[in-house]
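As structure tokens, one chain now follows by itself in the form predicted alone.
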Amino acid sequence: MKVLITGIAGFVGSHLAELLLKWGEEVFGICLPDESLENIRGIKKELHLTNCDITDFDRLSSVVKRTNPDEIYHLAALSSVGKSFSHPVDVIGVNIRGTLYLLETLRNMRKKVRILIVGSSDMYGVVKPKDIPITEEKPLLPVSPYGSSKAASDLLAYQFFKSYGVQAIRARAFNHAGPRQGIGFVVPDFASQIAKIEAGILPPVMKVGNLSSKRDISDVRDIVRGYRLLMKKGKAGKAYNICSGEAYSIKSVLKILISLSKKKIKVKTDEKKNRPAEIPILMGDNSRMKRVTGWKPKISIEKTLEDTLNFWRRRYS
């Protein structure tokens, strides 16, 4: 089975390729190309890669038709909430045209290829206390430029199916964490700052932004595991959540983040690090994505939260 992923050198991209060579799946993925491989160094070599930009059409259709890929994993994105604030064009021109590029390039080609369109729950945007847990049908109000964009692209994938047959499914991820997860994502940001402060390199304070809203955390190794299953069992045109179905407040992430040091540590509110617009709660319904694949979460937050403040002391140590 040829398998090809976009954005395989990123944070989730990573595991997916390690799971999917030990499935002896033969791997080729793109990468951007002034992007760091380190996240890949252990595998590299077993890896068939190729630089690419996905918002060039004509570039991305030749490496796609040349590749002739059984499936393909789309997790290429400008992935940062926070960011897409400041960086609305940016954020919604790649990652809309990207997939785009990609189901155009799959209509025009004879072989039926089933890809995989990775959204996020932040297409659900604000969701009242009676619509939780949130299910595959609430309405896709994103109140972020990457939830916007998320949101398009999944639409995108159903559009195509429905017109032209191309085998989309969509994958719903709720928040996950762990190990090589950059800056711009509370738990990395959380992480970095505790083992900065183990190491010396600042004072014992945290800075930190809106502790209250609860977020639907799942462990990335669980959420590749997942994005599998669900290339395997899903049914092309469909939405699938992928979460662990349970909220933690961001407030007792940190909480238990803190706990894992000896340190004593002092936290401090800083308004810089709030977003303009914020969702109270995430909370998804992961019982159609059980049903059709038999997936469900096996790693617990706090070893997802170890893990992850490890790998941030392995780089400031």
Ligand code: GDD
Given for the second form:
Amino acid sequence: MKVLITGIAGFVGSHLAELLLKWGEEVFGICLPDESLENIRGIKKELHLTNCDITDFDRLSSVVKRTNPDEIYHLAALSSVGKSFSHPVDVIGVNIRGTLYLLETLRNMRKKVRILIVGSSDMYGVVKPKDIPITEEKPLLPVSPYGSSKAASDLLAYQFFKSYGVQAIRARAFNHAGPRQGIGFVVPDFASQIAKIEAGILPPVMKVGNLSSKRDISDVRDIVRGYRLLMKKGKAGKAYNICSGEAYSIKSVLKILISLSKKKIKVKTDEKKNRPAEIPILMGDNSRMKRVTGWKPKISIEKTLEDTLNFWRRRYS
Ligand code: GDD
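To test you: the structure above is the form predicted alone. What is the structure of the form predicted in complex with the ligand?
In what comes next, the whole complex appears, and the chain from above leads the way.
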């Protein structure tokens, strides 16, 4: 089986590539010309890598056709919600065009290629308490440029399936964390500061944003296992939440991370981290995913946080 991953050198892409290699797949990957390959250092030799910017339609199209994959996992995206408020043009441009260009390429190929379009719970926006846990039937009402870009991608996947029979499966991932996730997301933002404090690079004061929000956080290794199962068992055109079904307050995430350090750490709110619009709670209903694929998360939040903190400790020690 030939599998193509867009964004293979990213946080999620690198974990997915490792998993697919273990399953004996032939893994092809697309990364940006100037992208760091640090995340895939250990497996680089086993991969077929191509430089390609997903916003270049002609190049993307020719790479996909030349690779002639059986399956595509579309992960390449600008994925920080916080940063999307200051770079809406880039986020909308890259995320929507990337998805559209892939779907448009597949529409014109004779071979039926299955493609997993990776969406986000951020596209649900602010959901009423009575609608929690969020099912796939809830309306898409995003409140961030990132959420809008993911909602559009999800709808494009649906439309290309309905109009042209493109075999697109719509994965709606809730928050996930783990080793290799970059700065700009809450767990690495917190864990990297703790590691820097321990290494004496920062004074023992952590800067944090809004601690009152709640997120359904899974381990990235569980999420990529879910993506593979969806690729194998998901129905084209259908949407699937991938989430733990539990919500943790950001305050409790911070508390666990601080408890993993021997340092005495103070916490300071940084107003600059507040967003123009915030989603108070994201907690998903994963029953469709469980029923169709048999998936369930295996890794505890404590283990995810500890592994992530150790990742940052290795970087700064
Ligand atoms: N990033 C960040 N950094 N967020 C902070 C911080 C901080 O220092 N302090 C508090 N927060 C709060 C944010 O305001 C938000 O309420 C929550 O922590 C989670 O923030 P993120 O980790 O940036 O995640 P997100 O929920 O906005 O989006 C993530 O999840 C989506 C799925 O729901 C991202 O991983 C998206 O790419 C993903 O699609």
